[in-house]
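Next up is one chain by itself, shown in structure tokens, the form predicted alone.
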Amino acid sequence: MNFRIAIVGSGAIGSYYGAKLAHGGSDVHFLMRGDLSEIRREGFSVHGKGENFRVAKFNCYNSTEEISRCDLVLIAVKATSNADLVDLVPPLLHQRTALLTLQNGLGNEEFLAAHFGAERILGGLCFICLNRISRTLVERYDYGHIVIGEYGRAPQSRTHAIASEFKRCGVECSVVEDLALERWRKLVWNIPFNGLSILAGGIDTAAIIADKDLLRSTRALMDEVIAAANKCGHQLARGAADEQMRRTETMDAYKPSTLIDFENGKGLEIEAIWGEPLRRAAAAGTPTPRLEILYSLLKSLEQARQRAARTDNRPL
């Protein structure tokens, strides 16, 4: 199948993977606010771990008008900006188009089904370490590989036919059978390494790891974390949190994208990482103390944050 694909959403994950998917060969047209004078005559560019390579033709546009109507939508805003999409997303749409976010946490596949249709609705969870360092370039750390799986449904045709177009353009991809389990898989990592490394004073992951108090919450959150996705009917072994270290021990000084966010002064995705799947737990009659404290203290950092930023942009 021959996709038209729009990327909405172009920070790291979407420019790195929209990149990969237009080096490939495929048919890809990227959503980019402000001027682009420098990307259109500069092109893209991927450097890191196993990857070199530059897209001298960057189709990007300011509007998804421009873009108009496309097979498959990749969906790699950050969850703040959701209620962005009600308005940026029907122009690209057209009846059998598919809607896959890349995004983090719970709660985006719902948001989507809701405004544009769960039959659309696709869910992808990506493994890789990266930053978009310019508006032309991505580094890649570690890792790069992602699965996808459908919102609420078994696999269907399409599935395996947009992973099939992933593994040409040379991503590795997969398909799951349960995207919910495999949420809270991710979570398992996400919840105690993109909270910590913000609350510990924005360190990263080999520092966590290296101090032993830290490492007992890390692995203590992650306990919480299984119990509750257990309790929701998503089945996780104990053993997933073994696994999820193992990972983190090969990534050497990573920064989690949340803590990039936090320092470059940007909104964090509380409620889709640590608030729903803390309501979810509540809701399943879990207990999850350690995830509570966790999310109160990001929710008020983020507050004053916001209160600061609002207080210094005051006229005087």
Contents of the next structure:
There are 2 protein chains.
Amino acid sequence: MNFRIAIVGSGAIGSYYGAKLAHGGSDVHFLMRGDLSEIRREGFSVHGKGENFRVAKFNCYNSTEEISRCDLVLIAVKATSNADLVDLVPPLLHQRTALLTLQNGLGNEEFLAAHFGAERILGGLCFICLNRISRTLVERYDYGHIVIGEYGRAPQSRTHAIASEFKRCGVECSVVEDLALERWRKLVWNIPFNGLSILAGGIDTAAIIADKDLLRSTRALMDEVIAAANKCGHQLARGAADEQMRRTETMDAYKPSTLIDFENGKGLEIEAIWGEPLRRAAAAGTPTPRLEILYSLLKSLEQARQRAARTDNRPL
Amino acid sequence: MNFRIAIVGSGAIGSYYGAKLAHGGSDVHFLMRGDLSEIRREGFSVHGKGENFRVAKFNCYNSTEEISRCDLVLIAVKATSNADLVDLVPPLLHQRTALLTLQNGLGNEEFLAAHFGAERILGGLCFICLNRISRTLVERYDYGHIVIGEYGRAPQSRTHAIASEFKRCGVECSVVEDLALERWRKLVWNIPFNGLSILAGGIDTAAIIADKDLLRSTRALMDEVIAAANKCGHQLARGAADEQMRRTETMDAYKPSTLIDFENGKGLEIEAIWGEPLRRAAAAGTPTPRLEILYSLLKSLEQARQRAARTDNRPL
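What about the form predicted together with a further copy of the same chain, after the form predicted alone?
In what comes next, the whole complex appears, and the chain from above leads the way.
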């Protein structure tokens, strides 16, 4: 199967996985903003642990009309930009185009399903540490594998075909039976670590687990998320928290991506990571007092920052 | 009764109430750090709503040995400096000297009782908005009344005598039967508003209650504090939260003192306001998940700030 693939969202995630696919010989087309002359001239490079390569011919475009119809669209915009997809995606669609969202948190598959039809939608979870250095370079620090699944369905033949295409291009990719369960499992880590790292003053995972009170809050948040997942019908074992804590203890000190975004003044996916899980927990009748307070604080902190940014940029 | 009074702690609270007493003709002696020549020459002034006065002869000293024995000592240092009191207080004591702490939160009476004897100790809660402008000037914005009580005892004749002395000097002062109950009642406000205002990005009381999610967190924190107080044997009615919310809705937008301290790089009384109530709730077996997370975040944020301050001050 020869996929024609579009990448919508050229941040670190979209660029990296798109570049891997292009480097592996897939037919990949990137939507990018702004002046494309440099990247068309120089191509796109990936540096990092055990991999250094350049995609010399990087097919990029300012509009999805220019890309036109594809078999697979990777959605990698920030969830805060989802509204833009309503106009961006249609030119890419034919009858059987699949949309694979690599976005974080909950609610993105539902958004895409509502606009483009549930049968097109797959979701993927990326386990990777990346940094977009410039328009033409991304650095990969660690990991890289993707877990993909169908939205609200068991895997189909296309699911395995997409996974095979990733694997053929050197991306570790596994197919899961229950995508929603995996999304909740990832939130067990993201909700505490991404949130606390920002609110506690910009600290990394090692600093969080070295502080006995923050560690207790982390564990308690994990337990809340597991209880909420279970109440929402996704069978996460209690042991999921232990497993994630062990993994975090053995990994190097790590700044969660949302903390890096926060420090760089970029928008946070507050609704996808904290808001939507909180609303689903509330709808299922599970108390999540810690998640509730994390959400209210992050939302307000983000608004305070946006106000400050507007003031800084006010014309003199 | 002619009190000889010492003021230990010459921040806004100590200076203001000491100045009121001195202006009313009490025999007041201030412990102050640093060069005293300016304040001895110029005296100390209070400006504000409905009051403008200067204490021309402001008795201040660099040591408590110079002040020597007093009948009443007002303790107004930050709780974070309590360890200094162990050496500062003894020169002020005679057999019947009373110690009245005007500090915030829980644990200060216990600290003083452990070092100087429980029978000496009284506590006071100050309801006031002040700002120390300079070494010789404090501005009072609103309120001013004090609520005092005995530590672990019903009011005694000295309690009423101290209250009368305040009243004679123009400070509204009432005597309460149960000091600990009043401390918890004040925490019902301080725990949410002081904590959230800092963690949510430096916002005032009006901004907190205008945000529906922060408002919900505020109410839920108040309920946790009331439940903890009740479990610790202090009968706070559920209605205490409604009462405080109504008061907050009618007052002007107000930055809690800890937020102002935080913004000015001054130390926060985290243990007195959040840590000690949390420990008492835990000891009594009351779950306080929101208080727990607030405490862990504030402590870490404060440490992050202290690290940043040390880095900023590093010699070149």
